[in-house]
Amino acid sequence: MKRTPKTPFLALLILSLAWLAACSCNDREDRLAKIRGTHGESVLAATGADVIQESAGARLFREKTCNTCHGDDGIHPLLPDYPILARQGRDYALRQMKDIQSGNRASGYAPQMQAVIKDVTEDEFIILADFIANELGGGAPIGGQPDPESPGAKLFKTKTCTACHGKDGKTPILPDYPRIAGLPREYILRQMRDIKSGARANSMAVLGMQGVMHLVDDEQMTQLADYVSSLPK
């Protein structure tokens, strides 16, 4: 004779299974109000995962709206003559912040930048640093196509850009000199007038720079900024 389950049997293991269920979406519930919380919405995934990763240093690129100037990747600055701060060098990037809050430099924007900076510890900068020369801009093209036969290719080699700069503008002989292959032109433009006035001189190596500078024209310096944008980052 066929046997069918007691009634009570079925409904405790009916009633164990939908506790069971009640747990794991509460579960899920809960941590994804914990990641609302913590870092609002926007990590949240619309694919389904339950949260997008983002390093501390996007973070606090957004945070210290670094990005309001620079542009959310790092290659769109706001004005022509603001830096592209993607792939910068590490060792540059965390120097050029830490003199801009202390006011050691004070040319250009500077003095806009370090109203913004004042705050910024010292573990930020660091992470901000990392950001900048790892993470930003991803894989993004920076720079265009130079022409190797261009005034400012040949400038480039006379007075011994290369030296310090190397022969790509991105390998430059010390960490803390900067990579300028890509850069905006009126930022060059203004970085080398800067340096040959005396207005910027926030380094033995700015100062070592403005002796360079000084053998060259505004007319070089305008082919000077127009090769070393071409160049790709």
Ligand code: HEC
The other form holds:
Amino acid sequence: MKRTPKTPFLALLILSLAWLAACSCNDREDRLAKIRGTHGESVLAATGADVIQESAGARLFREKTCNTCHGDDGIHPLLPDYPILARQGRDYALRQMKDIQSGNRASGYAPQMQAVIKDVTEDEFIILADFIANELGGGAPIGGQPDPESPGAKLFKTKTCTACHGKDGKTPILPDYPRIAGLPREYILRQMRDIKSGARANSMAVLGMQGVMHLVDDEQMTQLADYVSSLPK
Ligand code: HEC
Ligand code: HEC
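If the structure you just shared is the form predicted alone, then what does the corresponding form predicted together with this ligand look like?
Full complex below, order starting with the chain above.
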């Protein structure tokens, strides 16, 4: 049989999978590092194949079809009221993915995502959350030029949004609170409405925000969405 260049690659992959299965290490970080190594750069580099090197997170993001809705760069989603994922906080992203998978967060289009991510494992979610926070979108700009004199800018302070989300919308008080700066205007508006109405009630944290939403009416939510979407992330 003619040896194809694929044979050493397959042998290496089978060997490393067997090694992984035999490995008795229980430490979580260790195990994750090994998954990264198996799927990620090291194996690709070892083949010497002419392939674009990518991280385990980047590969999972495509394999699990996340990119079809959220865009290859995580900045240009399929629809204008889908979220921008790039540079979202790791712990927040992780919690949302698990809440969407469990059906805890089922407002808006979350059920459509749930249908696709049924088989994603906890370890894979961690890799994806790291990827979203640290790699996705590279350094590409998100958001625009906020107008500090706009009605939304004033509401953002007076309606206490800054207390939880930070003055700039990207320094939340807790790591599992969202970075909202630069999210799409239509997505922001929909989330505010869903949180206010109680349609999105996936955590104790979200109930905290619901508690202040009586302070803003529909027109003010529109002004807030204009402002927050213009904040650079
Ligand atoms: C079928 C389209 C679709 C697919 C596929 C999809 N998502 Fe989503 N995702 C959405 C939508 C839409 C939302 C917002 C839900 C809503 O309407 O409130 C969302 C929300 C999220 C959020 C929370 C964002 C925030 O700001 O709260 C994260 C994180 C996320 N997706 C990650 C992923 C990852 C990772 C994958 C792949 C494993 C994935 N998604 C696959 C459509 C999708
Ligand atoms: C008491 C803290 C708190 C306050 C005050 C607050 N928020 Fe939030 N907000 C949160 C938390 C926590 C979440 C994420 C909810 C979850 O856990 O899923 C959130 C979610 C959001 C989201 C959706 C983010 C996403 O990626 O899906 C938007 C938009 C938002 N807040 C805007 C605002 C605005 C505008 C105000 C002021 C009117 C405000 N928030 C006030 C805590 C707060």
